[in-house]
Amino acid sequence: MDKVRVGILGFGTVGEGAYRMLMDNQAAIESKSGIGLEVVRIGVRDMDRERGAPRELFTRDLESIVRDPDIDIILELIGGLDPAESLIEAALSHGKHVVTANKELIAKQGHALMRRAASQGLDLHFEAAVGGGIPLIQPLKHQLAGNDVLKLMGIVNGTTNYILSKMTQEGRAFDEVLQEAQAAGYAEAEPSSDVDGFDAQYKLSILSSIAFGGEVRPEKIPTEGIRRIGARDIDFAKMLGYRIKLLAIAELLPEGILARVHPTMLPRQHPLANVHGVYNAVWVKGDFVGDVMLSGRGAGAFPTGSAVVGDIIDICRNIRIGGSASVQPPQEGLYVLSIDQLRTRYYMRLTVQDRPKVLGIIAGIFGEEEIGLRAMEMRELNDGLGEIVFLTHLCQEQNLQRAMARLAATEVVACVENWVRVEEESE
């Protein structure tokens, strides 16, 4: 074969930052992939727009594209599961290798795409899903696969970090920095997905199947998001140390994988901790490496473009010499294990009746429940309340969340107000 031809499923901000990348690097690109390479038709919705690759190029069957028989590779751009999902099945069916950027499909269909990819001995990559522009996929599959992982980190949602990043720094309210994140187009209008952490989920699905080898469907990973950390919660977060971030966390116990989506405090001199903005960043523990980051911007045209064409590239490589695909789907059975069963640290801020014997009965509580005090400070509040600020020892989730409900059910407890994870550097 002389030349690679490729077909291009929508065409936003991916879709042309990768075709930007193809033209403008396209001998560079060649010169790596040792074989030419042709973008032959693209698939959208709207012919109307002025979109930046020549009219001719543009159809509205996308159906059309996934059967052409003359088509090598298909990138799928377009998200979500439908029509996605059937498009890229379509495709693997007529012999075309996949590359996609669809968290959300390969999070929740991608290991039957992959079995099937791998039994026709087609490619199907997806680097652009998870971390835009920052390596991710490729390393745990390749250069870290020796290892057992042990334990993932990561900051994988942009939006979060960016707003997350201008409370602490600027002391403002969420609402008002959704707001301003909106209106800079770092955060949808309909921002759920991002601040209710369900992007994060599904990123955090696709790394921890690769990292640990076996299915962790996203359904099975709690998932919180930042809607409920305020501006009194960062503020104690500084003075007692830590930084809070929207953390996706997976990790291997003797019973199973942990996986989970939450704010977490972190110490200020921790890697993550120093990752501000829309910067995503990864940190893995294997038991051979040790320690690895990886950071970088998590989305827009170009650097999720630049993953796109990384797995083009990989893909023509091995059309060149005939070799196999280098899809590995995860096994099945992996156990994922309940939140219940988490071992950590906790912040708690509670506002309490300003009076005496409150701390021994919130400490009786504590105490019954099996959970140590680190630290603690108090403040008093008007009208007769104070405020009363605690982090724990390592202690179990179902004890802590037992606590919890009884503190709020004691009269002398006026609100449990938030709590917080802690994730400390030796864990």
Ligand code: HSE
Second form
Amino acid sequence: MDKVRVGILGFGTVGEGAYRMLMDNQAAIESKSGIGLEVVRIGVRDMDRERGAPRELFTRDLESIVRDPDIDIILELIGGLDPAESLIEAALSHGKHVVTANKELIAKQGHALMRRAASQGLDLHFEAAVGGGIPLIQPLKHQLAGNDVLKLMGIVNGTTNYILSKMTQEGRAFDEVLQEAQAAGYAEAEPSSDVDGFDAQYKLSILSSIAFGGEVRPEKIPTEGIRRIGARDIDFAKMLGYRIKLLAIAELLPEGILARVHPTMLPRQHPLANVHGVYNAVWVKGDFVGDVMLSGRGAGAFPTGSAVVGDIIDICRNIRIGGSASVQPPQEGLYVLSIDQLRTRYYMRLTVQDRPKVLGIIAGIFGEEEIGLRAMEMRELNDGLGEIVFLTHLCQEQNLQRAMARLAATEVVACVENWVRVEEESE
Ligand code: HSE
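Any chance you could show the form predicted together with ligand HSE after that form predicted alone?
Complete assembly follows, chain above in first position.
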């Protein structure tokens, strides 16, 4: 074969970014792949829109692209489940390698699709599905694969990192910063997928399935977003030496894998605490390699296009040597633990009656639930109320939840205002 032919499904931000890179850097890409490369067809729904590629490449007939016997690689850049899933299945059944940026599809159906690709000796690559331009999937599949991954923590959603960074820098409230981010185009008009953590949940499902070598299904990942984080919590976090980030965390425990997405307080010297704005980063601890952190732009036409092109180059090299690099995913699911089994540290903020013995009653409840306290801040409020913030030692999530319910029911506590899990690991 002298040339690899590519068909693109979907020509939005990522499609245009990848196409532009293939055109601008064609000579270098071909020289590194060791083979010629040509985009021969682009499938879109709307043919009338002005696009950054020659008109004659475009068609509305996406099925004809996945069936075309002259096409070797399909780029699926439509997103969502339907029709992306059936188009990828059709592409594989017609013997084509596939590159996709589709996090929802890979999180929900990736294992079935990977098995199918591997059984046919085809590649199915999805580097662009997580972390935009940051190489994450390939390093986990290859360079780090000799390690047992012990823990993985990531900032994998740029929108929420932008919002939390602004709240931290400017002391402003969530709603206000969200509205501004929407007006500036950093956040979607319908922000739920980002701010409620689902985007990060899909990405963690993909990362942890690769890192731990088994399926970690998205619905098994307890997920909380950032809506409940207030300017006051960010203030207290700062005062206590922490920053609040939306983290996707997965760790290997003796009983199984514990994966979760939630706002997290990180010591300000932790490398992830210093990833600001729309940047993403993933920190991995391997048993032999130790700590690794990969960071960069987690979204956008060119960074995500760069990840797509990297996958294409990988497939071209495999085509040249007559093989594929798809790994048969393990058949067995991993045992995914419930969040009740989490043992970590916590921050809690209470509004209380400002009178004698209150602290004793609260301390009694913590003590009965086996929760040790390691720091405390108190402030007088108006109307006979006070505000207390606690940091706990390591304790069981179940005990913490029980303690909160008991505190909320105590007459001396006016309100459990908020609580946040704390990650101390920085070594
Ligand atoms: N909505 C995503 C983010 C885009 O904010 O990071 C990249 O997947």
